[in-house]
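Next up is one chain by itself, shown in structure tokens, the form predicted on its own.
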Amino acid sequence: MENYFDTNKKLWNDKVPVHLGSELYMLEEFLKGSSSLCPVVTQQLGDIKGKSILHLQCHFGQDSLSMARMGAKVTGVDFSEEAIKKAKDLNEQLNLDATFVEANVLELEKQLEGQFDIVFTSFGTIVWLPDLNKWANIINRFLKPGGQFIFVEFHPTINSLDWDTGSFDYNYFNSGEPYHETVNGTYADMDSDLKGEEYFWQHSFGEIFNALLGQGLSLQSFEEYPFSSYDVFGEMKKIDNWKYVYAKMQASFPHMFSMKMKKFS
């Protein structure tokens, strides 16, 4: 399993520069106060105004840096050290308070302690994970009695599907063995010379639901959005502002969703 992660550990540090000047994250307008977060994030998160944030699988830390200029206190979380490394000089240089912490997800009880209002998580986070019951403990272990997970993130289905051809040709179903693909540029640059390997797993929304609720967490909310908020796929068309559909699939399809669950005790 150290083999899977250390790979992937690599490919993320190799794409932080390349997402660093990505038309994708705009850290131009970011930095100049525009934020990061598309509208079913912010709808999904409500006010969060003084209250505590453990944003998990953060990258270079846009979204928990925007998340701390809507007034939370925000730890962002990810293994790679050179997201973490940026997300630092971002918070430094915008002067926000934000935390940030180099941790694998699934170990991150040994690098922190504390508990939190929100536990948050969104877009291309756990296919990156072997086991969901793992990542479920992490997120009941640092979620305060009375604090909501918030989880915003693509679609099961649409991870199915092979871009170029239009097929659904990866298992819906976790195996439990990963698929290794060789990577030619990443999603917020195709055309980039990035290349490298990487590791991921399928996840059913069986496997998400019963994990979460298997940790006693009660589900409070759920969505699915028949578009994509972020153009990171191949063949898509925008159909309004933060909007993205698949154009070779006629039929409306969900790329999408979100849910929110609630700790209670």
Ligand SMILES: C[S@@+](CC[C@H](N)C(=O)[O-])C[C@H]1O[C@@H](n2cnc3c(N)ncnc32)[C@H](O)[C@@H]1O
Second form
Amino acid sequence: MENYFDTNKKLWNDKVPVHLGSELYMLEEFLKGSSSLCPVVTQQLGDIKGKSILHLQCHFGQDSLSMARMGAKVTGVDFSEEAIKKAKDLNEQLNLDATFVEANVLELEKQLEGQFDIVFTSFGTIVWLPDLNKWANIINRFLKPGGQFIFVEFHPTINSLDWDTGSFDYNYFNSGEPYHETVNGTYADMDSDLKGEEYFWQHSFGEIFNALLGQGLSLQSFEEYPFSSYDVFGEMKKIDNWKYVYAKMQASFPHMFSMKMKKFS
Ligand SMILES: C[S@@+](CC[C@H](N)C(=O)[O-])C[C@H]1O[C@@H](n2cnc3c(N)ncnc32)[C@H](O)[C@@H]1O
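What's the form predicted in complex with this ligand like, now that we've got the form predicted on its own?
Zooming out: every chain and molecule, the one shown earlier first.
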């Protein structure tokens, strides 16, 4: 398992400088005060003023810091040291009070204590994790009784597509074994000369729900969206601000989902 994580971590470290300069992440706008959160996430979060939030897989911290700007007390976690270094720099530069922790999300209890009002994670997260039971256990461990898990993610169906051909070439269900691919470019800049390799896992809705419900969390809301907030699946058509659809698919097709779960005790 270490080898999978080491390989992925190297690629994520290498992605950081490319993402910082990419159009997708709009860093300049963010530094001037724009929020990096898409409308679906903002709506799911609601009023977070004064809430403590644990943000899992926070990348270089833009979304964590956007939540800090909304008045939340945010702790961001990521295993990429380059991402966490940049997140800490941005926090200081913007004079915010977020905390950033470098850790593998599946081993977070070794590096962090406490419990939070909200555990949040979004867009491109669980595909990097082999074990959702452990992931759900971490979420439950770090939620206060009465706390909420808020999850906004790309839909497992779109993850089953080969984005170049538009055919369903990836398993919908987790086989237990990771996919292993070589990578050229990144979703934020397909023309960059970034090269590397990655391991990823497919996760069906059954697996996601069973892992979270198995921890005793209760489902409060679940939505599917016929668009993506980000232009990241190859050939996409913009239909509105923050709304892109996969151009090769004519029929209405799920691109993202959101869910909220509550920990009652
Ligand atoms: C696509 S980004 C997260 C999305 C975030 N909303 C963004 O784009 O700003 C995925 C993040 O997960 C992190 N990551 C991947 N595997 C991880 C693991 N096992 N533990 C902690 N972080 C991990 C990567 O370093 C990367 O920053």
